[in-house]
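Just one chain is shown here, as structure tokens, and it is the form predicted alone.
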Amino acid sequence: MIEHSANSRAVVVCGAGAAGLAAAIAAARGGARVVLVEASSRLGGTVTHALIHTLAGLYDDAAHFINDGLPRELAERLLAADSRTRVRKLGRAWVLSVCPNVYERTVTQWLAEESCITVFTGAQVAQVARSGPHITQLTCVASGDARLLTPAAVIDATGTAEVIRLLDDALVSDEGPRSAGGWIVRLRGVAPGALDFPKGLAVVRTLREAAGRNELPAECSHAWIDLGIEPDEAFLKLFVPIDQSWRERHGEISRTALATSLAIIDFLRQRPDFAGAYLQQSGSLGIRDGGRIRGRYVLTAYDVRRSATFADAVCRCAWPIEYWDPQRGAMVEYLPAGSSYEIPMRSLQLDGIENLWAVGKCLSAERLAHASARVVGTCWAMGQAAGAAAAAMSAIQECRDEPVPALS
């Protein structure tokens, strides 16, 4: 059954992760009617599903907000929602440490406050129609039913450019080495202080040495374990190499990662501080680089390193180049002290299409520039900019559609 939606001329946002949530809220606050299409049953994207507990990209290297507006409002809402949420230094950068479940509840409530947003969960875009420079129709499928949407504007915030792939696979870059994915599990029953410096580094070193002796799977050579939100909690992070076939092998990769996590927990239980540790929650496979669009401008590592500015800048970023090399593990290159760079609107747009933006992890960028720009805070800022631009386009279209008053 195909149903024609009453939400014609709405801004359609595909994906309810960081960039999609920001785009939907910004568009609604800009006066547009918004349809938010999310493939899963829950909101929050990678933070919710992959158990991200350190939100990067909200602060500069002095712990000041780097972008105002929705990224700042997000942090303020999270700090107000849970007393355990805190700003924390990680290496030479600053993050917001937050429980992923608190993040999910907070953004879900936030979206419910925005009356102009209609949310379709368990849904995804199956077809895209284009006429000249405009996307004219989307087919959204949920529970076997198809719904036709006639959008004023479309924002692809899927993280892997799913909407743009439906237009033309050639518009998305999948070549070259792909940043490794991640698998995070949440442990409880850990002795308080077990990961305090330098004990935490010793635990990581022990895991890597065990992998070198084949006591643990080889991928454990890049494993990391981090402080949790509660005193007896820890987050175990696995390094998961992925290749071009990761979509078809998603289930197999996930099962292997979970089995590896359980093996690590069994190994850690041999240490006194982890004797009572148990698996409380397992995330889903986190994809850092699921494909980037070939946009009007490709953000480069040179732009990042030289603190580039742009006339059409939409936000700033000071996060280091954090590239998860498939063979060598995490490689972190910090920016010069006090510096940041800008991301241009052109990196969120395709040549020849006026009412389509791609935001968040699928922006147009070289792999090393992407390794800096893909973080949560920057994705919220990109989404905000695209949502505001889409709302402005929607308003222009509505004005054009209004009947001309008859002459008296």
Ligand SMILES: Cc1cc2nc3c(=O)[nH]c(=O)nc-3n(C[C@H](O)[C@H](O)[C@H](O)COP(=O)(O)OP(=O)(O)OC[C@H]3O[C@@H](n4cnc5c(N)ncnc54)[C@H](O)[C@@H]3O)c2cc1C
Given for the second form:
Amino acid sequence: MIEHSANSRAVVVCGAGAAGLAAAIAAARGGARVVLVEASSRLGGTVTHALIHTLAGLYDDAAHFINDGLPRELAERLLAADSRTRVRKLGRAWVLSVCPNVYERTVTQWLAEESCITVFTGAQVAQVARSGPHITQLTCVASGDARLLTPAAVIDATGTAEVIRLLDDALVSDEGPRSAGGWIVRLRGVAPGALDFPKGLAVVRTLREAAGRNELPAECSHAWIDLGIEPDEAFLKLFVPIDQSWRERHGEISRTALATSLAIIDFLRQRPDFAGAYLQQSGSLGIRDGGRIRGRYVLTAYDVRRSATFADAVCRCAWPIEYWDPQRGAMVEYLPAGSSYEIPMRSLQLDGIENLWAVGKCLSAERLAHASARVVGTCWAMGQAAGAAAAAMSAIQECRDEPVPALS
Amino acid sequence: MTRIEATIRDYIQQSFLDGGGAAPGYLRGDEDLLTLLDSLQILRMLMDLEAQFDIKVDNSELTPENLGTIERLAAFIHKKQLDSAYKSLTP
Ligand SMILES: Cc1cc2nc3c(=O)[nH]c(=O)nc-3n(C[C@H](O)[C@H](O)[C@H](O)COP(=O)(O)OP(=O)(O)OC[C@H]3O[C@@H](n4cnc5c(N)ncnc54)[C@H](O)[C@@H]3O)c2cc1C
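Show the other one: the form predicted in complex with this ligand, since we just had the form predicted alone.
Complete assembly follows, chain above in first position.
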């Protein structure tokens, strides 16, 4: 059955992760009617599904908010929602340490408070029609039913540029080496203080040594274990190199990662600090780089290292280049102290299409620039800018659609 | 400054700080390494220094007293070297 939606001339945001949530809220606050289409049944995207618990890209290296607006409002809401949420230093950068479940609850409630946003969960964008410089129609499929939307503007916040791939695969750069993906599980029952710095490094070191002796699978040499939110909690992060085939191999990759995390937990239980540790929750496969659009501007590593500024800047970022090298593991390159770079609107746009934006981790950027810009706070900031621009465009179109008043 | 200190300083400067905004000569012997470097960097440094100085750091030795500054780290490495030299002399 195909249903023609009443939501014509709306801003349609595809994907309810960091960038999509921000885009939807900004577009609604800009006066647009918004339809938010999300493939899964839950809001929050990678943060919710992959158990991200250290939100980066919200602060500069002096712990000040780097972008005002929605990223800052997000941090304030998360701090108010749970007393365990805290600003934490990671190396030379600052993150907001938050329980992923608190994040999901907070954004779900936030969206319900905003007027003019209709959320379709369990719905996938399946078809896109373009006429000249405009996206004219989107087809969403939910449990076998198709819904036709005639949007004023479209925001691809699917993280992996799914909407843009439907238009033309060649608009997405998906080849070559890329940051590894990850698999995160939450452990409880860990002795409090077991991961205190620098003593906690022993745990990671033990995993590396065990991988070197083939007692654990080789990829455990890049596994990491991080403090949790509760004193007896820890997050175990597996390193999962991927290539383009991850879409077809999703099930197989996930099964292997889960088996590896269980093997690590068994191994860690031999340590007194982990004798009582157990798996509390497993995230799903997290994709750091699932393809980036070939936009009007490609953000470069040079831009990131040299604090580039742009006339059409949408936000700032000071996060280090955090590249998860498929062979060597995490490589972190800090930006010069006190510096930040800007992301231009053109990195969120395609040549020749006026009412479409791609926001979040599928922005138009080189591999190493992406390794800095993709973090959660920056995704919120990009989403906000595109949402506001889309709302402005839908307002112009509404005026055009208005019958011209007769002269009396 | 001892030779070990100089080696560690060069290593840190080249591996983690050049291009990272720190001016040359910025790194003092009593600089707090545990705030300057992140955990990944400390881990990498340990493995590289173990190989370079031919020592084996035990997990129980991962303490601020041993790793906290270049001076302390150099003293710790020196002691490890002496220990292993002594061990190789005694039957
Ligand atoms: C293992 C791992 C660890 C990370 N650690 C950190 C960290 O510590 N700090 C940090 O700041 N960042 C971290 N990141 C990066 C960060 O989580 C992501 O870059 C960011 O969350 C991406 O947000 P997004 O909105 O672009 O995409 P996502 O959050 O991935 O959202 C995309 C949404 O689109 C939906 N979708 C997909 N296809 C369709 C479709 N066809 N139709 C409708 N909806 C669709 C998805 O279900 C999803 O909800 C990490 C990433 C990974 C993988």
